[in-house]
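One chain follows as structure tokens, the form predicted on its own.
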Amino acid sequence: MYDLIIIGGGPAGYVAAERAGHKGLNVLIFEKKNMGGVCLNEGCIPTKTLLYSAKTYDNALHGDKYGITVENLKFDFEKIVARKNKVVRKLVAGVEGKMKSNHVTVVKGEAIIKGKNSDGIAVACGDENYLGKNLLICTGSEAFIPPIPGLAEAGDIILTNREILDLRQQPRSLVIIGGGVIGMEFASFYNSLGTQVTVVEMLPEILGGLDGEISAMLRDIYAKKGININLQAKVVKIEGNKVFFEKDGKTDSVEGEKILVSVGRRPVTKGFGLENLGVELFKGGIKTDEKMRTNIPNVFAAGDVTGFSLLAHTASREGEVVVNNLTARNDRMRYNAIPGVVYTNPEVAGVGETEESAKAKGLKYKVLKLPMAYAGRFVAENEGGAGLCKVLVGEKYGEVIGVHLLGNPSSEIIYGACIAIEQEMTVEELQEVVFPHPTVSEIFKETIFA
């Protein structure tokens, strides 16, 4: 009998395993493939990997402005995908080797849930039968696939997130459908290596859900490196290597030696015994509480199968609310303070309301802003670099609600606007924080002052 089982080896269901082996519990893990999930092995170390290879050849090719001149300049593609793997493996190793040093028992196989009766919650893998006190579902989410006319047709010309990151070769030209997360972050990495990339959105604007105006921003930052950028453009069809879509009335088309679909991902509900419990959906997703419990008594669920927030940093805090509840720590979930964060160069990174948000609540909120440029390390490091910072906060209090940020290295120091809006913090209060000098991060406090 185990305290708990987990299903699902991501970044929620590792980080629990982790923590509950650390306070003692007697934990088993189900992993069908690598431990690590879609994060580490199909979507956020292999792709901020590459990326990372991109900003670097980047840098390299314009360092004249930095007085570096860098004569015969290339790049292997096949040694930056290589180096992708060798990372993946070593994080990937990292990950076992923690479930070893806190006693976790792990499965390499595909979990199916049997049922719960008085002596616990059986689930199987094979011949083997498992019986627990607890049961915490991590099966994560999928790539959807829209019911495209001729995208099966296609063939092999078609990639999702985890087709694109197996490339041997690169394309000489990449259309992708979705101007989300996924897609502006490949749309960054093969733009920079030199591949002609065009973008197909159905919305106004990229990245949904993001401040308007920093996406937009982006955009058009984009739109001079050469991204041919498709808004309020429905795909209608593909016919081998052609995109159709309507735009403005009209039909247009668009080539692309390969073609990224990248329209959103959705839970993994299916396949492991779910209906064997009786757990109620909500959305697509498994529907839970603040303290991620289901309807059913000792069934938990964490990260992408909930369908709430499809980010592996909130997937693993869920995770650790499961553990803390059964361990007599009361926790509970929040969704006030979670980060979001495009890898493009430049960066962008956004915590709490955006202008769009607060307004459909209703929210009465004051914009203060200020481009990067007034940070002197910004100005050190980024020549010629555009960037912003966007604080909003509310009207009554003065408290931080909301901050975002165009700009390197704006991934490292959101986190400091995430303990803001966490604790509620005024712009009074921030102002008597001591920043480090020279940092970018001083943008924060400079944009407050303002």
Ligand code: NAI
The other form holds:
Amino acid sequence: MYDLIIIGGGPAGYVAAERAGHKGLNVLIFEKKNMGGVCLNEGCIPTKTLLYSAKTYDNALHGDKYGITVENLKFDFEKIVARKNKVVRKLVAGVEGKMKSNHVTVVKGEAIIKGKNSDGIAVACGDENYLGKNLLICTGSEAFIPPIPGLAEAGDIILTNREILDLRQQPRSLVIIGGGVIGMEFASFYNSLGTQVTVVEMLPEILGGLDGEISAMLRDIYAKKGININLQAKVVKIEGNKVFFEKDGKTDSVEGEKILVSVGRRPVTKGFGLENLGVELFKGGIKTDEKMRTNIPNVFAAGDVTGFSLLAHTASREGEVVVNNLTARNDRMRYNAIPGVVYTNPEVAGVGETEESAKAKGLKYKVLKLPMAYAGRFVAENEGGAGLCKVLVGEKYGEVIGVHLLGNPSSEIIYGACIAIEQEMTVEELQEVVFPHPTVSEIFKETIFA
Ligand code: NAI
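For comparison with the form predicted on its own, kindly provide the form predicted together with the named molecule.
Below is the entire complex, every chain and molecule, led by the chain shown above.
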């Protein structure tokens, strides 16, 4: 009998397993592919590795801005992909090592939930049966494939985030359906390497959900870099390499050697016996409360399968909430300070309310903002680069309710803002914090004095 059985070894599952094992629980985790899930194997880590190669190339290509000229500059696409594979292998091995050092039993195979009775929750894998006091479901999400006429017939021209990672050759042209996070990160990578990239986005702006002003600035930067971005463009059919879309009442088409479909992801709730427990779903995902409990006692869910906040760091924290409550530490999930980062070049990062979300909730707030160039370090390292820092402050108490950044390295700065929001810090309290000089992070402090 295990204290905790976990299905799925992604950032929700493996972090929960590690924490639970560390706290002395007897833990079993099932994973049918590689440990690390989508994030480590075909998401966050491989894309960031590719994007780092692209950024290195970009820096060398535009090195003359910094007094550096590189002759005969070139990149080796196969080597870029090979390094990505090496990084993934190393980190997968790291996760496996953590399972071992925390005494977690790993079963490589497909788990099927058999049901719950007075003995516990029964899960089978092949011919083996396992019993757990508690079950944590972390089966993640998969790429949503929209019912666009001709898409299924287009064969291997069509890619999702999975197939695009293993291309052996750089496509000369790429059409991206969906200008969300996945779409814009691949747009950035391939644009840097010289592929002709076209984005077809149905909404009025790319990266919906982020601060609108910052999304528009990023779009402008990429338009100048040569990406063809079509907004309010609805894809109506695909014929071979051609994507047809309706825009402004007219039908237009664009051709790509490859077509990336990145129109969102869907929770994986089928194929592992969930129906044998009678777990309640909500909007396609498993419904949970703030302790990640489902409607069935001792059955929990964390990560993308809840369909709520499809981010690896949310998933890990949700897994931790489950483990803390199982080990006598009262904990609950809070979603008001979860950072969102887009690893384009320049990066975008934000946490808390955007102007759009604050308005929709009727919050009273004021906006403090400054160009990134107010931070000396940004000027030193981003010749001619545009950037912005925007801080939203509650009108009544002066507390920070949202921070949004455009410019490198926003991804590494934003956690400071997460702490400020999580701790409900006011602008006055933040003004007393000492920031290291010279750093780009000082823009945060500059802005709250603005
Ligand atoms: P997304 O939800 O971010 O973006 C999908 C986009 O496709 C939206 O802008 C939507 O309006 C558009 N769209 C939908 N149907 C369309 C159609 N028929 N024609 C044209 N446009 C259409 O989803 P995405 O990019 O696939 O990412 C999936 C998930 O993975 C997201 O929830 C994201 O948070 C997560 N992710 C996070 C990353 C990060 O944190 N840096 C990186 C990559 C993915």
